[in-house]
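What follows is a single chain, given as structure tokens, in the form predicted on its own.
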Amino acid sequence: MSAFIDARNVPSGTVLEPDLAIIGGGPVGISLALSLANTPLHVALLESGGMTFDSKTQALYEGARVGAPYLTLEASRLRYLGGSSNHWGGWCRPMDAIDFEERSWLPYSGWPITKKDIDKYFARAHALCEGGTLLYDRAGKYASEMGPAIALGDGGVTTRWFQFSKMRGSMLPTHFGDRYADDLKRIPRLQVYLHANATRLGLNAGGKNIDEIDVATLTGRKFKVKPKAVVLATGAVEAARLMLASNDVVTAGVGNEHDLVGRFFADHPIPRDTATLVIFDGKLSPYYTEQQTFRGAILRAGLFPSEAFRRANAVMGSSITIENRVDLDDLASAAVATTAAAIGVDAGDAIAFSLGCGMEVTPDPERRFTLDTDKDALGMPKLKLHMRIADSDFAHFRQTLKELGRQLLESRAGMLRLNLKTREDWLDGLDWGNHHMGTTRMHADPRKGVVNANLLVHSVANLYVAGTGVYPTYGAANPTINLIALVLRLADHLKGGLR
């Protein structure tokens, strides 16, 4: 069994020359160097930080932030083994084939790869995130041995299913480092080097290749991997910066020939409270508003535009929660009462709920990170956030609330007040996901994307991309289950080419 290696006591000047350099130790990182185990790569594998939090190594992601109000960067990742997987809620589902498709009403739309590509690989993923038993959406065959699903009339939203991640022996959702490195450590020839920066990838002479990595630590110590392939995994934000800072040989940045690094950041945003919901005979099963067991998995239900309405109406996805239940005033009382009693039921045991939401946004290239002139503890520039969200996004889930309320009435079950109309409205209390995305965008076409379909930087070689960073559009599934089958995908590639 081989030891996880502080990079603190590695001595300055040193040079690793594995097969392949992995940057980053949260799930893609892990995942990928647990899914090439068994080959005859040798792999070094560069974490940032330790085994547990520490204050200074976090504060390496601080950055600035202008426009729109947005998380601070420092309190969104984790930057230590098992990276954000450390404090996510174990949410998972898959992403819908529209995803992934050129939508002519959406600029900026269209993979280079389809759903059925990665399709393949989510068994896998869901394994490694320890989602229980596989049913998402099928779920819904056995609902009623839960409760009745909430009644419908004929349209675009349906209720569909969400499984969550929980770690063996524990109630919490997966820890990929405390999880897994027992298995890292049981890989022959793997090298998991702790505390270790990347602070510039050395572009040869040509700038088409990586020959060199610089690594340094928080204490001073600093040495070079020359790797004949190298991995970035570090998520959306950290990627872009990497890129962006090693401008020694290409002047933009590495991959960043067509200005392109650091733009379409994206976040899935959390408002709060965007509707009432009201059940007109006070019933709802559980599984709406709280996870179940149920079949060997833990589930819970959510409202989603389905993807024939996503696309007859130019909408973009999302995904309905119940939350918590409130109570009505006079007037709201009144309305139900009024509502009910001309659609003819019986509203005497009506019950609300608040919803919330998590909101696809639209791509937008503005919506981006540049350098600063500030310098981190390692000398390296801190980020700037330009953030930016459209009325459009907000316009999108609305009318998808409105199909919801038609469906309620409809069917006779319910209704639903819309809470929020104004942009500022929205943006009062709005949260966020948490979910980086966009920021080293996948296209066939180098002056469209920064990577190709196989997560290759375009003018690089022997660089990949690992991250969501990559994802073109963003869909409104949480992200890292769909990442993890990714880079599985990734891996295979990989097998295949640096034998």
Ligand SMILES: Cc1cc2nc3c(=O)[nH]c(=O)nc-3n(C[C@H](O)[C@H](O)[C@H](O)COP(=O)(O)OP(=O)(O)OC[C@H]3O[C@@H](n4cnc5c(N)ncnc54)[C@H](O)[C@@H]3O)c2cc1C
Second form
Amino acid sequence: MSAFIDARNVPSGTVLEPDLAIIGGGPVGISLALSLANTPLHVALLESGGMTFDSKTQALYEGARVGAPYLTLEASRLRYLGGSSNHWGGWCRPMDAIDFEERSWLPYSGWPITKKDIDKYFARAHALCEGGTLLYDRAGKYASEMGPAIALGDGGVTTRWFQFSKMRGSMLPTHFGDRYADDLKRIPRLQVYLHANATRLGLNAGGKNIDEIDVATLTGRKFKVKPKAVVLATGAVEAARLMLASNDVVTAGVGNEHDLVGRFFADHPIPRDTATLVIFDGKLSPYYTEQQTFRGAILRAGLFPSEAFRRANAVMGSSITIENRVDLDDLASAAVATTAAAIGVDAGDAIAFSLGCGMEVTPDPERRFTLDTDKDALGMPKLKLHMRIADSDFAHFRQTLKELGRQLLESRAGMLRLNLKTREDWLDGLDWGNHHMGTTRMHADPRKGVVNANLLVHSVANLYVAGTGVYPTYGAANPTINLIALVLRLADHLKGGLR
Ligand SMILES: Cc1cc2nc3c(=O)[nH]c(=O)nc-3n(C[C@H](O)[C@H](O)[C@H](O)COP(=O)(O)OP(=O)(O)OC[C@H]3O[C@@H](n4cnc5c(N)ncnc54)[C@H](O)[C@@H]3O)c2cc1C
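Having seen the form predicted on its own, please provide the structure of the form predicted together with the ligand.
And the full complex, kicking off with our chain again.
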């Protein structure tokens, strides 16, 4: 049996010597620990929080923001066992092949792995997320029993499917801490330290190996972990912070020889009410607006730009969701009547919906985190986020919306009215996916990426970073399930032997 150990009871000065230290007990740390269960590795999982929310621990996530509007750093993630899965939405979708490709029109694009490299782990990742029957885009075949897909003329936008995580015996998506605590306790060579904050990654004198991790509790205990290898699984923001703040040997910070750590931060912007969708015959299948349970899965349809459309038109990824019913004002009603008359359809029963979306942003090295002068309760420097969002990102999405509008008219099924024109329109009420990505990007070339294709930090022989921070480009798919697939691949790599 493994033990859950309260680090507040570990005497100061203790030195732990596991084979592997996993820092962070979110979906990544937990999935990795579960995957290594049947190996000879002795693993210590260090988790900052306990089993439930605690405001003093959560405050360790506070930081500053400048630039474009963004969420507060402490509100967009959670710091206790299970991490941000304790309040995630459970939306899941596989990334597309194009998301991994180098695109001549997209600077900084190109993963050192392809979609195929993680595809074989996807079913297990889906099972860990408790997504039920693996359907995704195959759902369309069965959903026709509940009504037809929106008729769209040939073109770049098609109906595709989200699938949802749902924790066994609950209405909620899988909260990895609650759901897997008992499974973790059954792993013989695993020890989970709660209330254990990693505060420093200690490089050896040559700067090429992590020799020790400093751990502190909010009650003042301090001890060290000296593992053979380390996996940093603290989420994209905190991974950058820990690497930048561990600057006693390499002054730029661990793995930051090429000034990349903390740069290229990204999230999925969610502009509200981007367009109004009008369906002329007044009929829309329910799976577009609400989750539906069928064939052992929970699903909802969205509208997505195809890979071919993205390639041909050099546009970023996005997902379009159909949200609430809206009333048309006089001007919009007149536009609908005029358009319907022009194409010879009856729009007497027309209904209208507001469209939502999740957008992919272009990689930007200046959208970044730096260390701030303020310190947290453990003496660690806080982060400052320099947030930016380019007008071209909105323009990419507008191009996809226009294509959808064209296809609706071509099929004579409906029409689209674009609601957001100026930058101020787009930023007004802008929400975000809370999908932190990009701060420790993956690239085969050490000058262009922090980690290699195996998630190993280029300049450190025994430090892996496992998190969405390694995404060099981001796609529009919900990140967590794809991330877990990537982490299961890392588990296979680690099973091959620690260096
Ligand atoms: C409101 C919200 C809704 C979301 N909805 C979705 C969704 O619908 N679909 C989707 O795909 N994704 C969603 N996400 C994103 C998803 O939650 C993350 O992708 C996922 O949790 C990342 O897992 P992780 O293990 O990498 O990091 P985290 O979940 O952030 O876990 C990191 C863990 O590390 C611990 N930690 C941090 N610093 C230290 C330290 N110094 N020492 C020790 N431990 C530390 C933390 O306490 C935490 O437990 C959502 C996120 C939020 C906030």
